[in-house]
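We begin with a single chain expressed as structure tokens, specifically the form predicted on its own.
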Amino acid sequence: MRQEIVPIHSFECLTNEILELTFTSDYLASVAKPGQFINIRVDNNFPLLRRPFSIFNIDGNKISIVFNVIGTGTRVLAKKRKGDTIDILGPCGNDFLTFANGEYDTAIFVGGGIGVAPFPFLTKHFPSDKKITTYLGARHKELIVTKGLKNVNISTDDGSDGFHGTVLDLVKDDFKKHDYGKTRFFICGPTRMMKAVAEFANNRNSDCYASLETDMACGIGLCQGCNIETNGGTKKYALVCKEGTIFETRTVKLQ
């Protein structure tokens, strides 16, 4: 990984609530893999700690992230403009493609809200011999982003777009209607959602890989702040930023 000061190339509103920020970096574009993240220092003064963002897409030397404004860090980031610079550290963490090969027929992508972030980049580079079916869930339609995805199925809690209910309700309903063969799940979103989807996947004897969302200060394993309890093994805890962010869900305790 490398720390860089990079120029912002563009801003785009994907919905009324979701922004796509694109910056340029020859280095990051050449080495980053789907599922990895970058840690951004959004301002030189405040807030002090970096914020992690999954890589949404890479096109040439242009790297995109997506976010909605939910706190101080994203509020500052949303005020940036084309030509401004940001301080990034990356690529950090492991990647989804490490777990993409194997004996299964259909990859099931499940994203909750802004948890959609790693899936366009993953979709672009997923093994061509695997089918992809994507499920997106959010509170309402302004939190749904379908850009760069395949075979998208949508659910919203308020019924403003697609299936009226949770994304797990939609997945369960679809699995009654379709034969996906042997499946493998790749998920990202709120921990409560991921825990429920992982239980569904594991009950079907499907492997399930989750990109965990957590606060990170350093992004490289020095601060020890992003630990998660494991299920057995030689270590009681794992560091999300260093040993993840992607874990096979049977190996960690999703709380």
Given for the second form:
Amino acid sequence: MRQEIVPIHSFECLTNEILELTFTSDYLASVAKPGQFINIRVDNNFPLLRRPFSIFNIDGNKISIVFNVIGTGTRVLAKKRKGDTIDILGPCGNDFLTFANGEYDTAIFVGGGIGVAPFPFLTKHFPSDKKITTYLGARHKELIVTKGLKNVNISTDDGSDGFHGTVLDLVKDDFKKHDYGKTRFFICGPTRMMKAVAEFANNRNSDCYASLETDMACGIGLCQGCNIETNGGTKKYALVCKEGTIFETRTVKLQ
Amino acid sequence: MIESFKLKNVEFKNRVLVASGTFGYGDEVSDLVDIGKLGGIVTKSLSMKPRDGNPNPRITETASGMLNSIGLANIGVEKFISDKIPVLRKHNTIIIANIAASSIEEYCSVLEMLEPLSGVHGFEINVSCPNVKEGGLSFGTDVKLVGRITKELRRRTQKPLIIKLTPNVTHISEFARVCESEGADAVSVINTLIGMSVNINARKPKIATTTGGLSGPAIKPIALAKVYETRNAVKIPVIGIGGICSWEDAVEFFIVGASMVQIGTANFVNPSTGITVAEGIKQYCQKNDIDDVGKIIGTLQTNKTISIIDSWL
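Alt. form predicted together with its partner chain, vs. the form predicted on its own above:
What follows is the whole complex; the chain from before opens it.
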């Protein structure tokens, strides 16, 4: 893990609401794994704390993240331009590939809204002996990003793209039509969505690995602010930044 | 160029420490930070038994700061001794064990367990903890209790004893005075201020415990005033804490009377802040032909002499 000041290489609008920001770092590109995140200080003084972002893609020494403007941090970040620098700390957290090997046929990726972020990088590096089916759900079509994904199924709350309904309803509907064999779920999105999808996955005896998001100050285990309650075990709480962000959903209480 | 500072029998290589609860036990950041360049590490608060800490959410960002309510989550003193001290010893810096407790007896027991260990160079006492016997009111807001804690711990240690004071009182200097008279070697000023933040859509507090401790640049002016007040009331060294992010911030604290400083919340943003602050202080002194950082301390130029207590009444 390193702290680096890196130049912004490019900005691209993937939809009317989602931006892809690409920067360069030889170090990060050489060590980061799918599912890990970087903690970004978007500007020198304001806001004070770093903001965590999943790694969306790595191509050569170019690393990209995606975001939509939802708060102070993303608003400041959206005003950056090519050539500006950002202060990054990473890679942080565990990664999805740790959980990718095992006895199953199909990896089921489920992304809710901007929770699509880790999946293109994961798709690129996923073990080639597994099939991948991807489900994306969002409020509307401007929040759907399919870049870098495989076998994508889409749902929107307003019906503006794909299946009209929740991503879980889409998954249920699609599972009736196809036999995916033994599955393992990899999910990221709003907690309520992840809780519902995890329940579905665990009920059909699939392991389900969820990348969680909480408010974080440091992203590296110093502040102990990002705790999540565990389901038994030796400790009452785990730290999302350091022991996660990826947890098997039976081991933590998604609330 | 003298950067070091001696407190009782312990020599700190410089006057910049990292504050309790903002640097773990040093092991999380050893690949990011050259810990040996810090004046010292104040450990996370240690209690007799391990503590899980508070439910989430535990933190929230506020204007130029953050609120936290971690709930003194820690591994307990026994595990600290077996697992962390051997690692900390390798860092070539001073280790100050911060102690939190829910009774005076617990403060004493934890300190007695750590006192014989050469890997612990001194103690900082977190008195901003609920006193279980007195219905959970903080020890730190009762001047008599702070005096008793200081007295009991002083009898039990030959090492530097630092009391970390809460600003959530009317006159912090009264507390510093009682610490001094009961034998403390220094006081740390200040711990976090009680604060609150509300989610207006859910109409719920943004942290699980409703109120929490405010830290970060937002509290620096308050911390400076509290250090200034304390410095004018006691002769023992004052360790300045509160929103320090840069060497300029640290120099401000020295000028108003802090003998050392601690970096807290800034570690969450830049874990190497302590080192850049220490280097900046050194360069400031060299540039201004100051041969000892100590010569800046308490050099505030004011037009009039004021009685600190009077000015706050």
